[in-house]
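Below you'll find only one chain, the form predicted on its own, shown as structure tokens.
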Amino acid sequence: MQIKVVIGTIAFMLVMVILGVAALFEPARLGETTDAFVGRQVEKGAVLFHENCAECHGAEGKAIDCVDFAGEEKSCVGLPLNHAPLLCGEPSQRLQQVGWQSSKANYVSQTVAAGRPGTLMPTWSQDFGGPMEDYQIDQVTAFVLNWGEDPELCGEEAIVEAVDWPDSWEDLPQGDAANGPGLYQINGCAGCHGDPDNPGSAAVGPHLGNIGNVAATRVPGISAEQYIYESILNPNAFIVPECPSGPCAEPSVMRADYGFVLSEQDMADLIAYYLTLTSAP
């Protein structure tokens, strides 16, 4: 009876042993497990985004170089997506500027789900008609998000700071209209307000074609330059009455990021451009 005794001593102190070395090693084990499962994620995701997302966003989702499906050079109608005021700090700038009270993951996989009402990007989710699973929207949400891991984008030095706009234009630096061409494109503008010189080519917002001419009349008192201002910093400011599809939408639809992503002379370059876009009707 002894020897059982001991038998069995021996044989529970040995079990709890190896229970506690396995406890011990479990949260290394679980982590090793997650991060297998986020690579795996942002691996899919990454395939989904450059099958569905990169043409209108760019291929690094910069909103910058983007093609069609055929291969050919268009504009990049999609916000920037690898971009430090979306990714960088919890809530970022551009959840802030929204007033999201959520998390960033949540912010980014609704979108795709859901899509943003009144613009060119459509719903993804099947929840909502499109064409995406659940597990999908999980994996693009994943390789989005995958991107504010890049110390470059969110180190302590990297993230955009918003400039200390002041309230009138006339405090800009002088602007060199001849540099507004390449911040249109770069910046987006074009994806919703078409070229300038194609009347028919805004897709989503009014075209700027005339503006150097109709902004003065605009807001009773209020000039062309500080009109064209104060819509790129705050595009609730001023609501175009109607837009290519109808009328405009309220709030506006227009990116609210520029005050973090234009400098002081990128906005006065902007505005002395657009002052000169007075021929299309």
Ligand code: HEC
The other form holds:
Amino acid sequence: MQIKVVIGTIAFMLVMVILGVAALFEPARLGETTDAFVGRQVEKGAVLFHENCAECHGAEGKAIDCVDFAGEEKSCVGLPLNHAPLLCGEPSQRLQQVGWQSSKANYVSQTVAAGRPGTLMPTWSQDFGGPMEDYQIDQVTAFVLNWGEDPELCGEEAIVEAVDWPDSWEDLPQGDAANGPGLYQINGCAGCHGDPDNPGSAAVGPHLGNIGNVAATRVPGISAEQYIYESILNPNAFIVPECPSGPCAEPSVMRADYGFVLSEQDMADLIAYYLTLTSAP
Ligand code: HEC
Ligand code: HEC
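Switching conditions: you have the form predicted on its own, so give me the form predicted in complex with this ligand.
Let's see the whole complex now, leading with the same chain.
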């Protein structure tokens, strides 16, 4: 009889201990399940990204080294996504720049779902006539956001302060036009503005073969140098009337983040180079 009570008590205590221990570990286990879920999202998103997005945004999401489906090199027309101004901080610099009121995850998933009308960014969600289901939008979004977990991108040391741009181009360093063509390529200008020697090659933005002359005439009272400077820093300051496929869209479809990407020297070199482009259109 007594033995039974003892066994009963021990059994009861054991059950309580096991339950208690289980309860203790429950939050940790939940965390692991969530991590594993996010991990799977990111893996599936990576596949979707390489199949659908890398062509324009680059395999590493840096808007460099783009290849088409046949494996041929092509210019990257998309924005960099694996990019501190977009991914670091909540809100990130990019979200502040466009005045986005919701989260970064929302910014990415909505851009992907709906695309950017008037730009080359396609619509992806079936809700808007695209090819992807909502869960695939979530997966590719998880993959893009995951770049922001990299301490080399968003760690304290990593965030590169944007240049504090002077108001006037005259306060930039001396420019070297010889560096211009290289900068024009690596920063993706050619993807939209084409080859300066070939007027038919501009697909999205105005052909710049005569920009050295044109720039001086765009805005009364603003010099060619200052106009080019402002066009690069803030594409919306002035919208060019004519683009290759009709009137240029407003807001501008030109990449708006060159202020975060270029150094002062790059900027000076690009301006110097553009002044040399004076072939008649
Ligand atoms: C045909 C080229 C092209 C493809 C393919 C493409 N994009 Fe884009 N994407 C663009 C362009 C161009 C922009 C910039 C639009 C603009 O100027 O507002 C852009 C912008 C974005 C942005 C917003 C970036 C920002 O800073 O505002 C995100 C996010 C994005 N793309 C994700 C994706 C994802 C994910 C895929 C694949 C599912 C994809 N894109 C496929 C061309 C493309
Ligand atoms: C995603 C496409 C795109 C990219 C990339 C791009 N631009 Fe543009 N750019 C445009 C469009 C569209 C316009 C015309 C609309 C406007 O006024 O913003 C334009 C306008 C300009 C103008 C004014 C042209 C004129 O005739 O008045 C200059 C200068 C310019 N871009 C320079 C650059 C430089 C330099 C780069 C690279 C560092 C670059 N752009 C990258 C699309 C682009």
